[in-house]
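A single chain comes next, written as structure tokens; it is the form predicted alone.
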Amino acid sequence: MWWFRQVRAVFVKDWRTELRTRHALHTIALFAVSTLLTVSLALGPAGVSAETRTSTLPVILWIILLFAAAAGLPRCFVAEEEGHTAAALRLTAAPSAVFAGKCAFAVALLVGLELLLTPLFLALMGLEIADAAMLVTALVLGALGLGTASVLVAAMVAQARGRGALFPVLSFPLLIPLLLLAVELTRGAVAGSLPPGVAEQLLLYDASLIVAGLMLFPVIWNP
């Protein structure tokens, strides 16, 4: 139980810090909403033909989510280094607990973003969903993988000088398979039919990211 208490303590600490500064909240929300409004004004319900609606709009949704996460999540470890709290965190919590707590915070932040962005996206783009349960599955599994990969890469680049440029370079190769599977699952939710095995592949990819993170994070966190 001590491990779960440490995970909860890291999770609560990050939320308290975020609610004081609101850096990630403002960055992610403003980026996502402004991008969505730009896309909706440029395309709108009539800007995408019915033939390409199912294939194009899910891609746009996940591109918005990807770049919104890339704009806000890299600071989850940079803030520890800038606030000189990283050393105290290393002494008081196990590396795996720090990783799990940070991932829980990142995933919760992304799920909140999806709850805000997805209804707006569907309304503004006039996109109808044939299978709501499949859409929820795609969003939850996508947020889990996106948050885990972002936290792992953010820990790698937190102490680097060019961390702003390193984060997309290191994270996007990890996220390309995740995004392809999430887009395919979202397309299935729109169309109402899905090739077999897509949800399972996305779940397995998320699990592999979590296992790899738990194995690599102690080395990254305690160099």
Partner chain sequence: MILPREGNCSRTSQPARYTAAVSTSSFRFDQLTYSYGPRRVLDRVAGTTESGEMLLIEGSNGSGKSTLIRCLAGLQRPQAGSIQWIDQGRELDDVARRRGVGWVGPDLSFYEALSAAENLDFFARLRGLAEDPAVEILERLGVPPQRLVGALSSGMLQRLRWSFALQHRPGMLLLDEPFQNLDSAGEDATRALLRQHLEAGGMAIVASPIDLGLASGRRLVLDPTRSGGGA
Contents of the next structure:
Amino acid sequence: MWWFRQVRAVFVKDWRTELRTRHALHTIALFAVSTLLTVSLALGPAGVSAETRTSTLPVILWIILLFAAAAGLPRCFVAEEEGHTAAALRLTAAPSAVFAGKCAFAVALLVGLELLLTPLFLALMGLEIADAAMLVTALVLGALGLGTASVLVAAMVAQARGRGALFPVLSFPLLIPLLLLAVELTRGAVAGSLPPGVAEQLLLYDASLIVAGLMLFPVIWNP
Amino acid sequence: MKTLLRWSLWLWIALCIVGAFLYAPLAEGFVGQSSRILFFHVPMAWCSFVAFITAGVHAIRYLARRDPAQDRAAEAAVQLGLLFCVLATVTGAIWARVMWGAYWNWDPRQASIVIVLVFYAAYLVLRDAIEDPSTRARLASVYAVLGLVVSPFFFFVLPRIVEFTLHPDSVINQRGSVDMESRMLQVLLAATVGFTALFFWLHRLQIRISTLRMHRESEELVS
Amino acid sequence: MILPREGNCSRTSQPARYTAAVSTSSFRFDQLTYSYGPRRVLDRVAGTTESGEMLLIEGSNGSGKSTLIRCLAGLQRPQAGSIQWIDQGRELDDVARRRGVGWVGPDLSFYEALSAAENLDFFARLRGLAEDPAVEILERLGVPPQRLVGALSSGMLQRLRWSFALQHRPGMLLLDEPFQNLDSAGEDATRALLRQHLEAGGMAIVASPIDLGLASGRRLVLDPTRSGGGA
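What would the structure be for the form predicted together with its partner chain, given that what you showed me was the form predicted alone?
All chains and molecules follow, beginning with the one already shown.
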């Protein structure tokens, strides 16, 4: 119980500081929207040809989400190290609770971003969704894995030099399976049919990242 | 004793090379002499696999005991693993050009080896970005362990992208039986043993070099 | 134990309600060695302190005082040596030690976007405190609770650090330059807090490059010429 209270305290604290400073919120939202506008303008009124829409457009959606996460999420630990607040957090909180609280914050932020970006994306690209439930599954499971991996890597990057450039270098190789599975699931949502086992594999990936994170985070966090 | 071992390793590998070109027959259905690359390509791919597992084991040992020697061993294994990985990728690409007409086909195994390459290159970039030796060792070890957690996903996620593979089931086929001409199999197994021994010998050399370099740096600082 | 200073401010003369939660304990460290890369800052350092006692760490700038305090707090891991905290016959592990110490140091910072009270409330929740004595300490030290930490003066920030360190009634206070940036009223108030902590059976390890005028049975002098050689 106490552990859950710690998780909630970290989550609430992160949202409170975020709502006052709006570092990550503004970065992520503006990054995603301006990238979407750039892509849709670059594609022009013709857009993507009818035969390839189903396979191409989900890729664009996930690439935007991936880069928006890379632009905004590293801050959640970089701010703790740069502001020297990490030491006080290390002395008072269980490492796994810090990890879980930060993950909850990152996933909530990503889900919020998806709520903003996905309708806009579907409207601008003129993409029809055959299976809305499957799209929601893809977005939620994708956000879960993306948030968890980003928090793990951000905690490492925060202790290194060259943080901005290092984050994508370290996180993208980790995220390739997630990206491929999430794209596959989104394609399924557009087409209305899906090869079996994709959602299960994505769930398995998320679960192994969370378990690995809970085990490894104390080592990342404490000297 | 050591000299004897080293010379027998040289002799063994020399015999493998001779065997590969003179003793083993050509495989059916391959263009020209191209099947002979198998005796080098497969052992090198195997060695990079062994090297990354070795790195993971040393990383776990480092995290358990915090002995800097374990971290140096992990780093040396990753460096050699990358070397073998590049060699396997290049020999594979040359062979793919001969057999399939293009250096790169996004064959699942090509894709997975290149992702592994990027992942462990990121491991070295992470090391470069951290100045404090104990922080560097700790975070690099965590990243190597994360690699062990995520890499199984490459094996069953990537075949989704390209559902068919051109890659020959080189040693063990779908039926789980060994399906290869016996002289070819002898040379292949001998080469694999030889390359594995070569890897461990190079690994020890690399550890000695990095240990000596560390001692020299601390001596320079004192004087 | 502590030399009283002249001009005690009125706050310190209020009745003491703060009590440390320990009765008998000991804290010892031995053979502590820490290097930043090849540069050795701590070379087999040893020290000990017990309930109600204070260990003073003296040494010039760069002699490794802050590093030693951070190692003792569990914020840095020494390459060699042992740290042993026995509390009522029971030895505390690394995790318990981190949670059990009260640390004041120049590199202790708080969330600038939150107010002083919000910061302490957050750490009280993490520490699982039902009632938060820091509110009272904050008041006693005269820190405006509703002001954002980013807008606090450096002296007020130091007072907030003291409130954070004493919040969970720690058995061990680790103080790194504890009176820096404090005016005389602030220094008197925090000295009184330290005295109360010791009188209630708490332990303290205090590091400072200058003589703080603290009377103490034990002293540890860090000598950079000895530890710089990397023996």
